[in-house]
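Starting off, we have a lone chain in the form predicted alone, written out as structure tokens.
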Amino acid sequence: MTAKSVGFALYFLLMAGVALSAQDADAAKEITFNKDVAPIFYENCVTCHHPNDIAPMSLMTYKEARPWAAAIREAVVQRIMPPWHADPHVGEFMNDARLSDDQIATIVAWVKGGAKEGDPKDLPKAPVFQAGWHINPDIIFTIPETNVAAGNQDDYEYIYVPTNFKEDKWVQAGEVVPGDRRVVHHATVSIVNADEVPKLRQSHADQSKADSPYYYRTGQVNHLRPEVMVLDDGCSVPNGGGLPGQPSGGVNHVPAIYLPGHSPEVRPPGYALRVAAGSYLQFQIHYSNRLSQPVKDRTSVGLVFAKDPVKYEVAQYEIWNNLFLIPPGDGNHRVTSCFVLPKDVTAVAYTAHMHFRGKSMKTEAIYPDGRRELLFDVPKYDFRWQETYFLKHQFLLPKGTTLFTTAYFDNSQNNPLNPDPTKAIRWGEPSTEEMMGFWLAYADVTPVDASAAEAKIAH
């Protein structure tokens, strides 16, 4: 063999090695559902995207996910899914649902590479869900069977269920599961003392509230009277935007709520809600039955008791402006509310609440020394995805701090969700009217009695 032929042989061997190395590299880079994508879905998506849940399709298996590959790619690239509406540059949240850039790149590569299934041995163990639940409740309370009339698009029902607790309980997590998702628009479960229940029941049944100077009723649904004074800038008056003579904010004790797109309420370790012995649970349920037949509903709330020692007791300030008026066609209408904290509190979570015309909301803290800090910002509010944002790092809000909330509403024809841009809109409980609320879940800064809390933790 000549030197020249030896050189050619070495060259071809080298090229073959390069080709094989390239093939090995391509094989190593191959993205598959079982090895690369399923772990992302299991961690971030299948809480909703599993059979018989709120999402329109399941992503639990390759067979279920593959037809949606292109749509999934678009949704994650545009950060439409998983839904998350808080500004990522304002605050850090323990329930942040956003995918990382690397996770998005993996999904994009999977779709670009043909959305392959991969080796079944690479598929991780799938999460297991109780029917209808995203938590594992320690106890479940269900309302009696309730009739929801056909075509009744807005009805509020107040139903009281006894806990029958013989001692105080500490709740770290809660979730409301509608009995019939077709008709339950939203539901709030609150803790009330047993001696308050008869008075509350009477107030719901008392139609004399129709004579209120501020509200009128249709059934049990409240609306603001059109002749009531208009106050868009609640922060311009001492009570911050509440009704005349009333504060803009009040305290509620809410273990769980159901809103469109809302996840379970899971409080940080060491923070829990106290349910006193003998308490009742008030179910405030907004029914909206657009069906032509009556429906029977049995909505439930599931509670998870604290397993670790409870350090701080949680409650919630609900802060409102109820006096605004949004003109017809106004695409950027500003409304404010202010609330001065009456005591030192620890911030735990935030919730923004508006209806279909809600456009954006942000809350600033104005501290007693005059400093201002942006706490919370939802630049693109979406009524269909109302989340409670639990802080990763809790912090002190001192007594005298003003919570200054600014909301914008889009009552124009450019808002595709707008029920009617030709109407002037005021406060009202139906979704076709509006609300402007900022809720602060907080903890008392004084620790609970450690021995009492540990004794009452459920095991």
Ligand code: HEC
Second form
Amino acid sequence: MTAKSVGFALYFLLMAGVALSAQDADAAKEITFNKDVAPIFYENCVTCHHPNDIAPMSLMTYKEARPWAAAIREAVVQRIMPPWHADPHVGEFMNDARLSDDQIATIVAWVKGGAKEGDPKDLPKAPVFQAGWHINPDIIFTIPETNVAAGNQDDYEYIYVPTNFKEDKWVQAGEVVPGDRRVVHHATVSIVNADEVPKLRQSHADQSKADSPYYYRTGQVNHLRPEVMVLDDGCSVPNGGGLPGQPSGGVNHVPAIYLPGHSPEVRPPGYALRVAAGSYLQFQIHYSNRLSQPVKDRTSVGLVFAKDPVKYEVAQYEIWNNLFLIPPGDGNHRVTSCFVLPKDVTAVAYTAHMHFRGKSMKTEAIYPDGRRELLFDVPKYDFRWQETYFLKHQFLLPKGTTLFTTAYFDNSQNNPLNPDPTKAIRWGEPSTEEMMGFWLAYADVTPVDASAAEAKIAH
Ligand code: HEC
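Having gone through the form predicted alone, I am curious about the other one (the form predicted together with the ligand); can you provide its structure?
Let's see the whole complex now, leading with the same chain.
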């Protein structure tokens, strides 16, 4: 070997060495599905993106996720996924679903680097889902098989299921699983006392006679009568926008609800709903069957009993404007509701409820001392994603606080979800009509054991 060729050989060895070490460094920071991306998906995506759940595709495995790489990058960069519609600058929420900037950067880098699979050894253990459930229920109640006639698009059914509880129970989490997602539009499960059940059954039967001054009925759904007074600015009158002579808000005891895009209710430790011995569960189910054949439904609710000692009892104020009128074609129609808290409560969670024309909703507190605070803001409401937002830090809303809710509706042709921009819209149970609801899940400020002690003394 000549000196020259030794030089060349050295040169090549050196270059190979450089290339090798660069490759080593690349390998070290190479973003792979198994090491970097799967943990993000398992934590933030697969609760919906697993087989037979609400999302169109599974992201559980590399094989399943790989074809979606470009779409995934778009969805996370634009923060369309995971769905989250509360303004992150207003309030902090336990169930905040948003990815961190780092997580988004990791996904972007993964896609840019060719969406590699990586070493199977790096793959974390995949979460396991029980058919249909996202919680681990201690007990499941299922309605009797219910027939939903072909083409029956709007049918509100009230079905009562006894709990047969022999003692009071505390429910920390709950989830409604539709029997047949094709026809169950929404389902609210409420706790009712056994002795109220016959009265409630009678009132559903009476409603079907439709002799109410406010409502008329078609099939199994209610609509506001067109001649009822119009009031968009509920906050301009003392009752805040409720039906004449009635308050805008009422109390409900809802362990779980199914709405489009809704996750299970998981309450903070120490906060739970009381289900008194012997209670019934009322399933209010909105069926909408667009299929040409009848469907049999068996919807269920699963409940998780509180494992931690229960400190505070949870219930919900459901606050409405019932009297609005949204003119045809109006792209930005304002409606307000106001509700004055009749007692001190601790705020636990918020839900905004409108239908296809809902555009935005925000709720302010006006405290008894006149101070105003924005509590909750959903700047771009989307009917398909009706989440309950659980507060990270529960806080006192004193008696006399006004909850001032402002909603905007888009009844124009620019709203792609709008079923019909040529119609004037009032309150109605079908999704093609509207509702304007703000729900506050709250807890009693008096701890459960203190109120039990008080009750004993009162005895
Ligand atoms: C709460 C349930 C839920 C969560 C959590 C969720 N998704 Fe989705 N995702 C859906 C549903 C339902 C759809 C289909 C409806 C739609 O596109 O609006 C969807 C659609 C998508 C699409 C669009 C598919 C298409 O047709 O182009 C992508 C991409 C996606 N999700 C990725 C993700 C990623 C990545 C995550 C986690 C970072 C995630 N999703 C979290 C429910 C969810």
